[in-house]
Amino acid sequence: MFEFAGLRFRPLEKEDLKLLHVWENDSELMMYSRSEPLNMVTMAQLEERFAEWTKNEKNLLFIVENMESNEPIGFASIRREVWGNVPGADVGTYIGKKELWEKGFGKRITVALLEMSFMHLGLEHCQAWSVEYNTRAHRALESCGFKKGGVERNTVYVAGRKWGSFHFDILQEEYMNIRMNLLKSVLRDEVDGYLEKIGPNLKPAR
């Protein structure tokens, strides 16, 4: 497990399955999340999906928890890829209490998953994808340092419209020179314990 700013990221497990039916079957979620409303998955599907994904050990796929209520609260990802012979992830997250929306909850889990992926998991590049109309998560990412790269034209179809799909990235010494500003922006007064819990002097692996 890993924690951060008051999150625990824990390991996806089977029984979280019928969380996830909940939320991956939820439009409004969706929407924002997969760009696919009407997703309506099956706990059969999920059930497959989960057996593909455990098969693959450069997936990590999270249950996010509240640290303070212990409840879950939404899923995060790290799926690890080599670009030619770049070690690197495509991050994503999706809260799925919608009452924790535009709470900040959004920043925080993903720099949780910058860390993760570029102080312990010794990669060199993250990137993101979100539909056009996820303003609030395209705020997200840029405030972590993401820039957005570019624009897959007119790949979603939502409310009797196409949308553009928005790639973002951050390399990791982009992350390196805001990250003591970003720790400081979640952490607050916990910074210092949590860089001392790391390591204040630790450097990402090569």
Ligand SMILES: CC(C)(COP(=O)(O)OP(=O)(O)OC[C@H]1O[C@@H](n2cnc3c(N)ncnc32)[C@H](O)[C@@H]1OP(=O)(O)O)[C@@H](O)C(=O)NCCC(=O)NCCS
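Positions refer to the first chain, counted from 1. What you are looking at is a predicted structure, and each value in this text was computed from that prediction instead of being measured. Basically, rigid core = biggest C-alpha set you can superpose within 1.5 Å across the two forms. First, how it differs from the form predicted in complex with the named molecule.
After superposing the rigid core, the C-alpha of Val82 moves by 2 Å or more between the two forms.
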Contents of the next structure:
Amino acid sequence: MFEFAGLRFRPLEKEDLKLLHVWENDSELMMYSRSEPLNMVTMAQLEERFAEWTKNEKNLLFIVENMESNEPIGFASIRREVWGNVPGADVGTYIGKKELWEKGFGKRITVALLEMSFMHLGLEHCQAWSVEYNTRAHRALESCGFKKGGVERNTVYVAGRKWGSFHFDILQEEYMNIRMNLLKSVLRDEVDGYLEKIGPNLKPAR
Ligand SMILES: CC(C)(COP(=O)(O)OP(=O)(O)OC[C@H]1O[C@@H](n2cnc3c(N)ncnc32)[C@H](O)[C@@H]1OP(=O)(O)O)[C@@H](O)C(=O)NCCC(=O)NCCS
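Alternate state requested, the form predicted in complex with the named molecule (shown: the form predicted on its own):
After this comes the whole thing, all chains and molecules, with the earlier chain placed first.
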């Protein structure tokens, strides 16, 4: 488990597939998160995917819970299989509870994914892809320090036209430069408590 800013990141379990089945068949959610509003998925397909995902230890797949209500609110992932030999990951998230969009949860989830990637997994870069029209996700990524790199043009066809996919990334050293500001913005007066909790106790043993 990883707890951060009132959110608990716990491993995706087989029992969660029922919930994922609802979220991943919501066309509005999928229009933004997969850029394929009609890409419906059956329970059997999800079970197959789950078996594939969990075979690969490099995939960290999380259900994100709101610690206040103990309710699952979304899905997040760190997939450590990116091109190149510098350790990096593809990070992603969606908030399945749509009524919670635009209330700051996305930023908290994204900073948590960067904390895990850069402070615990020793990665050196993180990347994310987002469809051209998903300005909310672009803003969420940029507000956590991601920079827009290139555009892969005309990758998806949605609502009668083609759209590109935007590539965003952030390097570990860039994250370290803005880390304290980001932690303050999402943790507020809980920053010291968080740092104490995750850091090793460096006081010499008596
Ligand atoms: C994308 C998503 C994770 C963002 O999370 P969120 O909780 O809605 O966003 P937040 O409230 O944390 O806002 C993050 C930033 O985006 C800005 N923002 C929020 N809504 C916005 C909108 N409609 N347009 C532009 N910017 C917006 C916020 O002001 C904030 O920026 P700031 O820190 O500079 O103030 C969430 O909306 C979601 O799950 N969307 C559907 C699936 C999806 O798009 N997944 C991402 C695929 S790449």
